[in-house]
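Let's start with one chain on its own, the form predicted alone, as C-alpha cells.
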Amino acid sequence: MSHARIALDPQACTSCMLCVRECPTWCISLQAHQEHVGDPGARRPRTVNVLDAFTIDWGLCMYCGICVEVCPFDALAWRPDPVPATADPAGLRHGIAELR
C-alpha cells in the first residue's frame, strides 16, 4: 500500500496521547475531555476520555508513521490518496472531518 496520507478512526481512538508525543515534528494536537462511566453497585467511577479534536498539520508532517505504528487501538492508518493541494497554509491543517 503507498503511504500517501494517515486516516483516523475517531471511534478508535482513546485519546491516549501517544501518538501526540512520539510525534517527532508535533504535528498532531489532540483535545479531549474526561467522562464518568459507571456501573451502579461499582465501588467507585471509572473515567473514559472522550475525543473532542485531532489535528494533523500537514505542512509538518514528515509521513514518517511513528503515530501510525504507537497507536494501540488501530485508530491512525495510511490511506492512498494525497494530501490536497492548497496555496493556503491553513489548508494544510485537517481535523476529525478530513481524516475520516
Contents of the next structure:
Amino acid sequence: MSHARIALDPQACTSCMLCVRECPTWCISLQAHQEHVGDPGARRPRTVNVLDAFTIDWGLCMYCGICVEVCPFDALAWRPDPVPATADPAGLRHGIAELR
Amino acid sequence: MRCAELAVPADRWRATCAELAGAGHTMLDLLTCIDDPAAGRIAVLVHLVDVPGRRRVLLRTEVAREDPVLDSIVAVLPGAAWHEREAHEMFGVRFAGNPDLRPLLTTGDMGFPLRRTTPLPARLQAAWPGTADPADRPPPAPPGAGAPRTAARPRTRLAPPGVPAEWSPPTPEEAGAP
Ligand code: SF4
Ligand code: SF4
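Please give the other form, namely the form predicted together with its partner chain, since only the form predicted alone has been shown so far.
What follows is the entire complex, opening with the chain shown before.
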C-alpha cells in the first residue's frame, strides 16, 4: 500500500477529535453535534456524536500518518491514489465526500 | 539494517567521524540537531551508512546552547557542507572550519527557527482546530423537561500539544472581546 493520501470512513468516525488534536500541522478539522439515540422513553437517553463536516487540507498535510495511527476506530486509512493537482489552494481542502 | 548508536564528547566529533568514514561509513545520510532548552544543550546528530557493508551508525554529541560551536566535518565528509549550513541557520550551531555558513532560506531576523524557544508566527495566527468539541452542541432537551438536573461538566481548556502556553493566542475573553 502506498501512502499517497488518507481516506476517511465517516461511518466509523465517532468525532472523538483525537486526530484533529494530534495532527502536527493542524490540517484536520471537524464539526459534529450530539443526538439522542435509543428508546425515547428511557430515563437516561444515550447520546452519540454525529459527524457534520470533516476536512483535511492537503496543502498543509505532511503525510506523517500520525492521524492514521492515533484513530482508535480505524476510520482513517492510507489510500494509494494521490491528491489531484488544483489551480486554487482551496481545492486542496477535501471534505467528507472527497475523503471517502 | 541495524543502527548502532554512539555518543561522543564534542572534542571527539571530527575524529570519530573520520574513524567511522575510514571504516567504511562513507555515506552521509543526515546531519541535524535537537534543541533541549531545559538542559541548555543542543544535540548534533549524524547518520552514517556503510552501504556495501550494510551497517549504519547514529553518532551524537552535545554543545552548549549559549555558545554552540562544533568542529566541521566537511574535510572528512564533504557532503556535510550543506547540512551544516542548514543546521547553522536553523539552530545557530557554528561549525568551525565550514567555509560557507550563509543562510539558505531566512534573512536572519527571526532567530533560529528550529530552536524550541523561537515562536512560530503561523502557530500564533492560526486557530487550533482542536478546541472544537461535539459536546458543545448537545441534543435539544425533550419538550416538557425542566432544567437539566446536572450542571454541564466543566471542561479544562485544551491547549495545542507542543506549543508553549505563552505562545497560545488569547481567547476572546482574554483579548477583551465583548
Ligand atoms: S498525515 Fe500527519 S499532517 Fe497529514 S493529516 Fe495526518 S496527522 Fe496531519
Ligand atoms: S481519530 Fe478517528 S474516530 Fe476520532 S475524530 Fe479522527 S477519524 Fe474520527
